[in-house]
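Next comes just one chain, in structure tokens: the form predicted on its own.
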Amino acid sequence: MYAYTLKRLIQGVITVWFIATATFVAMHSVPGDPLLNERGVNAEIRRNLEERYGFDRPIFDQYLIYMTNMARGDFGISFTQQNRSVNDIIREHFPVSAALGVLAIVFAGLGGVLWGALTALYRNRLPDVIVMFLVILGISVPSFVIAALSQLALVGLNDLVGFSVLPVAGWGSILHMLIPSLVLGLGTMAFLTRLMRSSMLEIINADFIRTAYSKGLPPTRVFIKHQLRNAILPVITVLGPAIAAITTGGFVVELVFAIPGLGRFFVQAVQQLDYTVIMGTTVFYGAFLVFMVIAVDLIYGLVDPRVRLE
């Protein structure tokens, strides 16, 4: 097990550093001068940040520099927010981002868990149906649609009742978390229940599930002890790149809602071409997402007892 975690952790770090390589190279292949802007104005300000961040010598040099500072955790200076650093910016606004995506993997965890069980057990029936037809819908349609749909909705529900059951948008209670998180986990959602109820449909007719029902084992037992544990596998194996997948889709999703996130700056960034944002959030996003992706692993071990990691 150990060695196995130390591995998973090697590849890791160079997953990493391929993920930090790589946005070095398409940032420096963007057209334009990232200092072209309010903080570059200033000739003695350019001079500055160009020794600094090496943009007058080779780009070896600044690569070098740039994996340098990585290495250290300084991801620089933003070129268009006065006075702030990108550490600055993640530390402030990653817990928003970070608390909308527990949330989403939550509802998306749960409901994909509970709507695949139930659509396996009604299989070909009026709740199967149903059931797929919206994870249909949830597949299909994108994020951005979907909360946009739900803010016309919140806005019609509000002036109907004549006051706000629920903020349109904005950020400060869990009242301002509920919608957004629901609809970044919804695709999330529909592809659990997809998965689970694959899963459920080859546990149900498997030969340990008939031998526990001729032992006489009542069928609640059967079905959480042994049905949905079984089933339940496959959902924690993906659970790796499903985070990935709201993370990345938390992005659209806080500018809808107007949610001061990292995402939203992440947006802005690219919009105004901050190199040092763009760059920062990019390799602490992946190195955040890798991580996720190893306990992942290490958490299937944990849960299922046939697996032995050596």
The other form holds:
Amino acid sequence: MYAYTLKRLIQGVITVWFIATATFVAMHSVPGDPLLNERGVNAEIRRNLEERYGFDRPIFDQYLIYMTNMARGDFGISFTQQNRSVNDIIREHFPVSAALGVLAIVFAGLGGVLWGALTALYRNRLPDVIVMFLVILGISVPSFVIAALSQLALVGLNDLVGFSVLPVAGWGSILHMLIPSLVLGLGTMAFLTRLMRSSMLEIINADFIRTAYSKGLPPTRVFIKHQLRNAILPVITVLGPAIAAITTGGFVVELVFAIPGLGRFFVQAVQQLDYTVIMGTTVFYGAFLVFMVIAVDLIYGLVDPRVRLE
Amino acid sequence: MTEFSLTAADFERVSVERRVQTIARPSLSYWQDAWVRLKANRRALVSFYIVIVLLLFTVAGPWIWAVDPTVQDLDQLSTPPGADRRAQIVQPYVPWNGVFTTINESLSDTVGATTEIRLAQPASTQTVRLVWDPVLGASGYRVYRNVYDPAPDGAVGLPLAEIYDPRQVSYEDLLDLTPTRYWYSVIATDRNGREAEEYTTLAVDTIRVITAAEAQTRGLVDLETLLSLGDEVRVSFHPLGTDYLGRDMLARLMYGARVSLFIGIIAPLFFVLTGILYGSAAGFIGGRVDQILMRFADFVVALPFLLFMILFKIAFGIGPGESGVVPMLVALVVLSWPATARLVRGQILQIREEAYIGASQLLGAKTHYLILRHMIPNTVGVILVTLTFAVPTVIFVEAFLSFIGMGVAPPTPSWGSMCNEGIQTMLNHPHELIFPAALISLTVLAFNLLGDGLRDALDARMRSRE
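Structure of the form predicted in complex with its partner chain, given the form predicted on its own:
To see the whole picture, the full complex is given below, headed by that same chain.
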């Protein structure tokens, strides 16, 4: 177990190194001059700027400096917002994205498990048909459309009630988080519902379930202790990719709902070609996702005694 | 007692047909079986037809509805489908000097409401001319226009003009007039320029008008047709309405489908092909090479996908706001192949161990025969399913990138960028969002259901247990 954890962590570090290198190579093969859109650059200022960003050195030196800085957790200084370090930007805006993402995961996980179990129990009957129709819709409609439509619905709701029940956009209170995280989690929820339904259907007729019933256990106990607990395992395996989907999906939701998260910042940095912010954010997200997947795998080993971590 | 009389016929031999051994159904090949299964699956079949219709819409659509998607129809901006197309012929525009009073009261600290607003001539999309009674002591007037009634919450809308001359009691509105109902509010200002508490609002219905010359230059009537004032002509037809720049929605959806479906189909083809080559190489060679190849694939999988899509586009020198279909394709291929590679490698490793391969080898089959006859036919089903499921994913990615402004840039339409534009105006003109969004959803839905059906039909092991 410890050996396995250590092995996975080392693999994770190598993966992050790969991501950082790929990012570095990609950004340094950008044609053109990153300092070109600085206004009024004479030779001296240019030299200063190059020195500040380290462009005056050979490329391999730049790579070494970049890697050592990154190993120290220093992502450099923003190009467009002078004197603001990328670390500051991440520190300030990542918690917002994280709060949104965690809530979305909670929504998606709970919703997916419950709906999936429900549809399996009511298989081929009306509740199943309705929920599965909604699930297919949830998988097929792009998140930005759902985000926009839910905003529209919120406007209608607030108009109808006469006061602001839930804020339509912005950030600040728990109420601001509710609808965006629901929208963010919706696609994943639909996916998890499907998964949960099929894994539940597999278990529902298993021998140990019949045994549980025949020894006289009440149906709720069979449902919670035997069916749900066993059916939930495959859902946990896909939580890693689900977290990835929700993190990147956050970009759109943050954009539409005007939430000051890291995703919106990244999109902004891309539009302004803010090199250091783009690189820093990419590596940060990459590292985050890699270690999330490792964490999910380890948790899976703890939860399911049948899985033995080699 | 009954009598028996036996004839010679009773001693004939009974026929010797052996029905017992007949095989009731003709044997089906793998593909025939798959096709039968697919046809039995109604959802998948309907999806299959939808996909064909979508392809026809993309390929043949622009031939049938030959409207240039970049041409702007300035008579019809943001027009929903089924809007009234009638337009009245009017005289060319004649400037108007407005109405001025001679009263010159001393300015006062508080002013009352404008008493009445009139139209100097019938309101049209050419011009709306407002005249009102002077307000005692006013230092001037402010004119506002709204598209809904401001009465309930006092939202007077767009400020059109600020008139500093108290003698001027008229205003001519020429700003982006469309055939609809406007609410004009005229508010008097006091000596200090503050607006009066009370004001009057006039609801004005504008009618669409066009001059005879305009009607002819825009090709709405023949050049020979003589038009007299008050005649009715019809402005050009847009089945799905127009967008905020007056471009035909149907034509744009067709051209947008080209981008979305082109990327959605070509990119999966390429990355699945790459994955097949890579995966089968790893699977065949095996050993250390396999280990290294698959470890590398693991690294590529770990790259944050959308971030690297964006990174690649920048690396190709395509900044935000520039079109880049090819970089998007390359980035998709570079980032998406590992999933297929893993799948194919797994399949090959599995098939290699199958008993029928051993049997075939025992019968003297050569490697190329094994590959052609056993390996490829047995993996092609799985690959086809992967391909079908990859299409909606890629369409989503394209829509996402276009939505955040990193995909296809204007004026090239794509469904994603059309959604992005539609969201800006969704409150007033929902059709600009609904049509592209519905098409994306329909396409993704069709490919998903078709993929489900194909998986059930082609892949016996993955058959979903319903």
